[in-house]
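Given as C-alpha cells, the chain that follows is alone and in the form predicted alone.
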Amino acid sequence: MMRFKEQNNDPQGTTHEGQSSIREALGIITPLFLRHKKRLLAGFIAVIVVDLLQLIIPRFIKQGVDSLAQEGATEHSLFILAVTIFIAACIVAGFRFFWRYLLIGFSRILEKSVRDQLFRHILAMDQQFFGRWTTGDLIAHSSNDLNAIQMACGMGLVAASDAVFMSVAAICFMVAISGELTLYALFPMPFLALSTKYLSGHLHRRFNKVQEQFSQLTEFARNTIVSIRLIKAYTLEKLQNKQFDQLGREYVRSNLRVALIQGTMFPTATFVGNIGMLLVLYKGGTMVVNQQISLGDFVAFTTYLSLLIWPIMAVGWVTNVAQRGLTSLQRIQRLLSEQPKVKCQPQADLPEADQITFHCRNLSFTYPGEARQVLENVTLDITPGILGITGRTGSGKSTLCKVLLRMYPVGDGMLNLNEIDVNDLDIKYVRNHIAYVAQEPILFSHSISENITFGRQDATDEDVYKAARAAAIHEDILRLPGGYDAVIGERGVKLSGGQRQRLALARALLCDRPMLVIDDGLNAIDVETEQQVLLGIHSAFQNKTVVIVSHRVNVLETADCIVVMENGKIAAQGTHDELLAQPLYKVMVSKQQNNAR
C-alpha cells in the first residue's frame, strides 16, 4: 500500500526567499531576452502603434461630436471621420496581429529553451539528486511550472507593458482636456494599489502549496501506474482511488483558495475603475452644463477613461500572472541551483583502455543523510577476470557496483582506475568503460531491438543477433509476435523476469566495454539457461573485468575470484574451493544444496 505525505517541496533545506532569491530567479531568463531583443524591440513598438492609434481616435471622435452639437457637420465630413476611423482600426489589427506574432511566439521559444535547460540538469544530475527530488516534483517543473512562466513572459508582460503605456497616455489626455475632471477620475486609484499589494503576497502563497501538491498528485498516479500489477494483486484498487481522491480534493480546495484571490482582484479593480467612471459622470456632465467643457471633450473624456479602465482591471490580472511566473520562476530556479555530488573533472582526453583495473583501498562510504557506513575500509583489486561477489542482503554489495559506476562520491585516494583516482576522472570516461545489468532492468516501451541497442545506436543486425544469442535471449525473441521489432510495453510488462534480465544483459554485451558488472541480475534465470548465459559471458569478456553479485553458487563457482561481504566489510575472498573452507560461505553453499534436493 503506498501512502503519500505532505513535502516541503525544498530538497535543500533552505529558504530561498527575497530579493537574492528573485534575481537568481530572473537571471534564468535574462539572457533570452537579451538574445531575442530585437524581435522584443519590434514587437513591443507593434504594441505602442496599436495603443497610439487607440488614443487617437477619441480625438476623431471629439471632433464629429462636436461638429454635430455646433451644426457644422456634413455628410461628406462626416464620411471621411468614419474612414479615416476604419483605416485606424484597420491598422490597428495588422499592428496588433504582428506584436502576437513576435511577443507570444518569443515567449514559446523563451518556454523551450526554459524546459531544454531544465532537461540537461535532470541529466546531469546524481543519483543523491534523484534520492531528493521525486518524479512529482520534476513533471510539475517540466509542464505547470513552465506554462506560468511562459504566461508571465507572453500575454502578462504584453498586458504590462501595454497597460503602464496605455494609462500614463491616457491619462496624459485626460489632464489635456481637464485636470480636474481627471482627479475625480484617478481619486480611487490608492486603494486599488492597496488591495492588489495585499492580495499578490496571499497569492505567491497559495500558488506554491498548489504546486507542491501537484507535484504530490503526480507523483502518486506514477507510482499507482508503475505498480498497477502489484496493487491487483493485492486488490488495492479501492484504498488507491480513495488516497487518490483525497489529493485530488486537496488539490481542487488549494486552487479554489488562488481562484479566490484571482476572482477578488478583477472585481476589484473593475469596482475601482467604475467609481472613476461614476465620478466623471457627475462631475463632467455638471462642467458641460456650466460650459466648462464642450460635449465633445466630455465624449472624448469618458472614452479615454473607458481605455483606463482596461489597464486598471488588468492590474489585477497582471499582478496574479506575474506573481505565479515568478513563483514558478523561483521553483525552477531552486531546481537549477542543484549541483551534483560527483563531480566532472575536466581533463585532457585519455585514450580508451583495452582493459581495466580497479584499486580500493579503505574504501568507505555513506548514504546521505543515513549514520550507518555501508562499505567500511574496503580493500580490493579488482582485474581482469570474473570476480563473484556474495553475502547476506544488506551487506554493501549493490553499494560497491554503484560506487564503482561512479553514482556516489568518494573520498580522494580510495578508488583508483588502472592507477589513477577516479576523482581526478570525468565521469563519462570511467562510466564509458563498464557495461551495468540491474537486478531490476530498466527496459523502454519500444522495440526489443531498440532496448537493445540503447548503448550501441550504430549497431547491425547481425551485432544485435549475437549479443542476444550470447544472453541466450535470441530464440525467445524469434518466439514472440514481430520477433526484434516487437514492442515490449512499459518496463518490458510483456516478457517475463528472465527475459527481462536477458534482454538487458544483451544490451550490456553489445556495448562491448572492457568491464561488465552484474549486480545480481541473473537471479531471475532459470539453471538450465544460466549456464547458457554464462558461456556466452566467458566468451564475449575475454581478457576482460567481469564483477557479478550473486547468491547462487552455480554462478559463483565459474569466478576467478569471490569476496564473501558481511555488514560492509571482506569477510573472505578466494577461490570456491578455497572459501568451503570459511564458514560463512559454506554454510550458504550448504543451504543451496539442501534447498536443491
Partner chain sequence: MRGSFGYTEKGEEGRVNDFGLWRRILTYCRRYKIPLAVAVLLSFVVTFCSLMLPRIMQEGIDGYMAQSHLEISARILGLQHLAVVYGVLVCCIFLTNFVQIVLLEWIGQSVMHKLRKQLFDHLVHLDLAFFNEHRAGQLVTRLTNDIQNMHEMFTSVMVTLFNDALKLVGIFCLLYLMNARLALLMTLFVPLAFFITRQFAHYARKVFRQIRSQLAKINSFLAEALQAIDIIQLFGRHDWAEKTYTDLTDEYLQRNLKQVSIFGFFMPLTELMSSGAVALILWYGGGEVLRSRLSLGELVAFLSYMRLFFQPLRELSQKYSIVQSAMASAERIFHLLDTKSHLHFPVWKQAVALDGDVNFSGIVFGYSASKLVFNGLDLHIKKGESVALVGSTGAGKTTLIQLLARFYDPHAGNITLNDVDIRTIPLPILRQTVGLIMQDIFILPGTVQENIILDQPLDKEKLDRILQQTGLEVFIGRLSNGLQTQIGEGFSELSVGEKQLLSFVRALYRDPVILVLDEATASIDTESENLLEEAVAAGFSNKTSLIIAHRLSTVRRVDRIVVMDQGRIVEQGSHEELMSTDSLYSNLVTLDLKNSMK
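All figures in this text were calculated on a predicted structure; none of them were measured in a lab. Numbering follows the first chain given and starts at 1. What we label the rigid core is the largest C-alpha set whose atoms superpose within 1.5 Å from one form to the other. First, how it differs from the form predicted together with its partner chain.
Superposition on the rigid core between the two forms places the CA atom of residue 451 less than 2 Å from its counterpart. After superposing the rigid core, the Cα of residue 131 is displaced by less than 2 Å between the two forms. Comparing the forms between the two forms, the C-alpha position of residue 250 differs by 2 angstroms or more, with the core used for superposition.
Please supply the corresponding structure for the form predicted together with its partner chain (the preceding block corresponds to the form predicted alone).
Here we give the lone chain, stripped of any partners or molecules.
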C-alpha cells in the first residue's frame, strides 16, 4: 500500500553526468587535500618506504639461501642477516603505523569536515528544501554517503597508490628478467581490466539499488514505530508485517543480484592472477628447458609475479570504492549546491525594532511544486495589538503565519516589515523579532526547563517560572515527577496534548520578542486554562504585535481586529461586533454562544 517517494532528487544516472559535475564534486574535497598536503605527502612517502622495504626483504632471504647454496655461509653471517631482516621488518611496521595514522586519519578528518559542512548547509535551508529532501534522505546522506567518501579517500587512496607502486616495481623486476615472459604473464591483464570495468558498472547500479532499498526498509520501520499508536488502534500490525516482509524480500533479492556480480568479480581477479602464473609455468618452464633463462631466474620471476597478485585483486576493489565515493560525493555536491529560495538581501544593519508592523499588499502565495494558489491577493496590516485570524480549515491561515515568518519565499513588494520590503531584510532579523507557537507543538526529548529556555539561554529560573506561569503550566510541571527536570520523551510523548501546547507557548513567551504568532496553539487547552493563558499573553504583550489563529469565539473576542479567511482570501475584517453579520463568523458565534440556553 504505502508507496515510497521516487528518488526524484536522486536520479539514477549519476555516473553518466558530465565532467563538470565531477569537477564540482571534487571541489568539495580539494581544499581539504590542499590544507593537509604536508600530512598527505608524509603519508605517501611512508607507503613508498614500506613498499620498498617489502621488496628488499625477500632479497635478503635470497642472499641467505644463495650463500648457503654456495657454501659461503657461516653461523655468524646468517645471524647478521636474520637481525638485518628483523630490523627492516621493524622499520616496516613503524612506517606502516605512520601511513595509517596519516592517511586514514586524514580521511577521518575529511569525513568530519564534510559532515559539518553538510549540517551547516542544511541548517540554512528553507521549507522548500525540506519539502524535497526528507529526514530519511538527509540522514542517509550524512551516514552512507559520508562512509563511502571516507572509504574512498582513506583505504581506497592508500590501496590505489600501493597497488600502482607495487605493480610498477614488480613489472620492472620482471622485465629485467625477461621481457617476453613478462608479456606472457601480463597477457590476461586486459581481460581483467575489461571484466572489471564491465562488472563494476553493474555492481555499482545494483549496489545503489540495495542502498535505496535499505533506506526504504529503514524508513518503513521508522514510520511504523513513530505511528505505533495508529498501528495499534487500527490493528494494522498484520498489514505492516506484510509490507515489511515484502520490502525485506525485495531487499534480499537485490542483495543476491549484487552477490552474483561480486561472486564473479573477486574470483575473477584470483583467476586472472592464476592464469598468469599458469602461462609462466608453461612458457617459462619451456624457456628454462630451452635454456633461454636460468632456473634461478624462473623462481625469481614467479616470486615477483606473486607480488603482482595483490595489486590485481585490489584493482576491482579500488575501482569499486572509488566509484562509490565519487557517486556519493556527487550526491552531496547536489545537496550542497541547493540554495534557499527565500530571498535575503540585507540592505544595511538595522537596529532592533521594539515594535513590529507588517503590511501585506496583494500577497499571493503558491506552495512550491503545486499549482493552486493558497493565498490570493491578501491585503492586511498587522500592527501592535492583537490580531485574530479565523476561517475555514485549509483556508490558508497557517500558510499566512509561515509566510510572515519567512519560511517560504514571497514576491517583491508584497510584504513589508516596518515599511521595508522583507526581501531586503536579513531573514534572521525578521525572525529575531517574532516568537512563534506552531499548530503542532515541536518539542525536544530533553528536560522541561531545557525546552522552555530553548529560545533564550540566559534566562534565569525566575524568568522560566514566570513564562511557565503565564502559559499556565507551572502547576502542571510541579506535579510531574522531576518537575522542571522531568524528561518528556521523544516529541513529548509523556505529556498530555494540552501540556505540550502550553510548553511550546511558554517557550515562545520566554523569548520576549516584539511579536508573537500563535497558530491555533491553544486548541487543546480547556476553557479555564485558556482564560488564564489569554490573561498571561495580554499582560506580557501590551503594546506588542500578537497574531492568534483560532476557532474559538472567546479567544477571538479579545482581539482588536479579526480577519476571516476563506479560500486564501480575506473574506471579512473587523472587530467582533462588526463581524457578527459575516456568515462564517455568524455560524461560529451562534454555535459557541448559544450554549447557555
